[in-house]
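Have a look below at one chain only, the form predicted on its own, in structure tokens format.
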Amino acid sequence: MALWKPDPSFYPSPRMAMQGPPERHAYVVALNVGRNERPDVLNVVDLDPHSPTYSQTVNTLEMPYAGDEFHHFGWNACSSALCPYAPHPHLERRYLIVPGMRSSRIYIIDTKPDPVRPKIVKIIEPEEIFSKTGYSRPHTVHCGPDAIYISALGSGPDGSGPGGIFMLDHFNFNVIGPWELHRGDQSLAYDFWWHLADDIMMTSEWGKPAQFENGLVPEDLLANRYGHRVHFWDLRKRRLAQTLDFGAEHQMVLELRPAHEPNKTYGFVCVVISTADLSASIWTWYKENGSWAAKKTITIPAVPAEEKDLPPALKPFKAIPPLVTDIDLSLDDKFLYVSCWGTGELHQYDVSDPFAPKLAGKVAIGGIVARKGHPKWQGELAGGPQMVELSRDGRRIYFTSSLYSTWDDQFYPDRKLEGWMVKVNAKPAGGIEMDPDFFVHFGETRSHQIRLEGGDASTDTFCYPS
């Protein structure tokens, strides 16, 4: 729907969108993939303290098929339709795009008139992706300034070709087709984003569908196969332009977050495993001489565990793995916030020097081995941090327990993993506390990505310094 005046959820610079007023509601895609033969859902979590529903969902959208697997999801539009070079300031922050990872369905969920009742309005089918784009397995969306930009893990129905991206017309959500014009090399997908003012896009490496659908493979694993590069393409000609090799032993590298600030060109990515020692890794990559370059700033080493306390697939090491699966940046660019899904930690770290971070803050809950529970919850809770989202004042951090349904039972194979949602504090100067009244559960239905109603700190793209 096209308005008269801006969304007044778009914001020119970050430091207008942290003094927004504050989410009220949360949607959080949650899957039932491999438990049961029921859809995954839509659930719209009460944020605000004031409410007598605080901390409960207040309601669920089922999907009318079985077996997507939802995972990432985002919003049609957000601040970059302000950005000078392609501007859309009439769009509206109003419809969810829900990617089916597993199916390669696509659904197009309204938000209005009724953010609590939300309604699923279109759904784009696996063919016409396949058909229209080549690609398959949509992952990450970004709200871009001339369409709605979707990462892809394969190509083809059987996922075997190359992953990419591919576009949707913002306003009626047609699928305009593949992104790239020359990919080079570049074969594995995972995130996305870019330095819009650099005209500047990276892309991350997870694997194949056939390396993770059914769970994790130990022998490409052990074999260094998973991804382990970044890439860096030019945004206007559409074409890969540098690549960033982390050496081979630095397995799966997913979750691209750029410094908000327009101005500044570095960023952060995750590493899930060494396979030279378990550890988890943070790179910064940052412009040098008009080239991209990264160094490893954080390293989190495994711990030491008893094998009888272990899956099957970490009994020989004999240590649990931090794995790395999400990380978050306030829109100051100050606080950067790791999600630890193997030992069930959150960890926040200062980041004003983005070469030198400091860890600020830590919390602990779930964990393959602790199962550390949370004053809400009775006994222990398995799954850990996992999908992390920010509130736009950075005050607020919310995070879920799922990571995707075969990994979920190979780390956790007792089953017991079950979704749920937590929410954490954090003091302006640094430090963070776990919120001992918020704890949503969603028993067998694992609660994955969230997103805030107004906007959060993996959604927008600014365009203007602040």
Second form
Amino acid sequence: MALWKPDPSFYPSPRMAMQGPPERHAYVVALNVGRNERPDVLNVVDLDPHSPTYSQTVNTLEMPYAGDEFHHFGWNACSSALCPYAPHPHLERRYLIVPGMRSSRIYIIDTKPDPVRPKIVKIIEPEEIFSKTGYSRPHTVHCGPDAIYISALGSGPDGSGPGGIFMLDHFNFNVIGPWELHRGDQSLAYDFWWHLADDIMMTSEWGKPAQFENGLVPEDLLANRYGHRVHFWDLRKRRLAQTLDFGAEHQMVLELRPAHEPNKTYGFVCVVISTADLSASIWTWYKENGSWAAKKTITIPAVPAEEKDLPPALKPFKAIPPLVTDIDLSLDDKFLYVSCWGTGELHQYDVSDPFAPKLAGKVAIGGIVARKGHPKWQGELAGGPQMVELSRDGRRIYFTSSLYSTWDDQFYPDRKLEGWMVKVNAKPAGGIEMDPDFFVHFGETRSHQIRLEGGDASTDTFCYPS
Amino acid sequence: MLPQTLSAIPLEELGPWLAMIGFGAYHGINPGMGWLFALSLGLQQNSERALRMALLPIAAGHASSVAIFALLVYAGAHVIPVRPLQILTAALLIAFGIFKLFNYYRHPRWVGMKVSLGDLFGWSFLMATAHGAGLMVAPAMVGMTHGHGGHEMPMQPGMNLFFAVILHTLVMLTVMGLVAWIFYRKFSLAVLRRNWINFDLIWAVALLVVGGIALFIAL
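After the form predicted on its own, can we look at the form predicted in complex with the partner chain?
Everything in the complex follows now, all chains and molecules, and the chain you saw is the first one.
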């Protein structure tokens, strides 16, 4: 069916997106890999405070296969469809593109006609991904103006080759093929995003599938063999343009959050752990004299702990690393949210000056040692703030607990980490507090990324300045 | 030169010229043909000058694409009698219209917001060609290569086509510039969200309607 007017959830500018209606429900992927033989699921969580089922899972869509390991996912189309050089304003934000990171299978899930009862409409089998793109382990999904872009963490069925980007046709979801024409010496992959107005794509580095699928490899970490670089690519020529190396001790460079305002050329990226002092860090990248540079702008130190309270991998260090595994930037580019999965804290930084972030607020829940509960969940909670998602207006923050199946078990060996989701309220001028009335427990199914109805702070790209 | 050419045309032969003007306005108002790109470049650089500078290469790219069809029509008029040429043009238009009707939402792949004037020329040429802007005006151009009813050859069919392309482009540039400027100065971008009607679908239907009318006239 052709749309006559643009999808109302497409916004020309970030400011217009902030003025959109509040989200009524969230899609939350959750995995059973490593826990039982059941397939992974897509949960629909009610976010409408006026609804009788507020803060509850109102529907669970179970996949037909087990063992996918859901991680990140995204929409088929978003505000980038309004970009002027290839406008597709009459696409719909309708389908969720959900990759199985372990299986290399991709599900296309339709959220219409009933957004609370999504249905699988297409399954792209791993063999098709392998044969048409060469890649495997699909991960981050971004809706581009001209196609759906997906990052992959390796290539070949065994994942030993370089990771990269491939594309899906955003009308029929056919696999188009790999994106890069020249990759230079880039081999490791994880997240990606872009400065569309600057024709630049950024990619980050986690590690090879062999370095994470069976758990964190301590020897590789201590030998600084995980990724420590960010790559800048020419979007038009599809080739590597520049690489920034943060130094080998800055291990695992993950989430890339460019400024949303299209005429800004800076952004933030998180480093999980420094092998020098177990700290985590946030770096600000920026354009200077036509090339890219980055500065470490936030350092979050490790917290000393009793050896007996620590999982075996951390005992020798007598400290809990913050393990910053996700960050998210508000649509006004003012506040950066930082998940410290290790210490069980979510930090809010005022990044109005991107080179001088100021800590503006903090909430605590879970954590490797603290295991802090929630007003609606007395007793210990395993897991910590991990995938964080932010409402378009920046007032509500949601996050979930699980990192990655095998890593969850390494850091919480005594008690199997469970899936939960909480909500944090942000004050307009800064400062955050835990919402005491919102707590979703998914049982032993571990929750990962959240996508909000109508878009959120880590989905859309805008082509028109506010 | 242009006014003389126009005044030399009998009243009943104004039709093709009016069509060229009308299509110029229509192509100018279509966001996918250029004004939106010019607007976004102006906004991105916070410069009305950037907007104005973008319009010229976009118009030139469009003109080049239409000019290719004018050359084809000119060449065709020398080797094919008028009526078969009219029927052929109409048939091509209808066939392309049917194709676009089922693919109206697809555009040529183009990645890039940081564009030089040459890039904008290339982009506009690509968009106009792929969407059949020149094909849409081809029946009107065929009408200029012969006299009313196909009886008499006008003095200068080549000149007619040349001026037809110029006229079409000037109207397109004016309308496109006006729309981009009004958006830049007066409108909120919210209009894009609320009132961006499905021009791609209208375009496909327009191809079919023009083809249908051209076929009707030819027969």
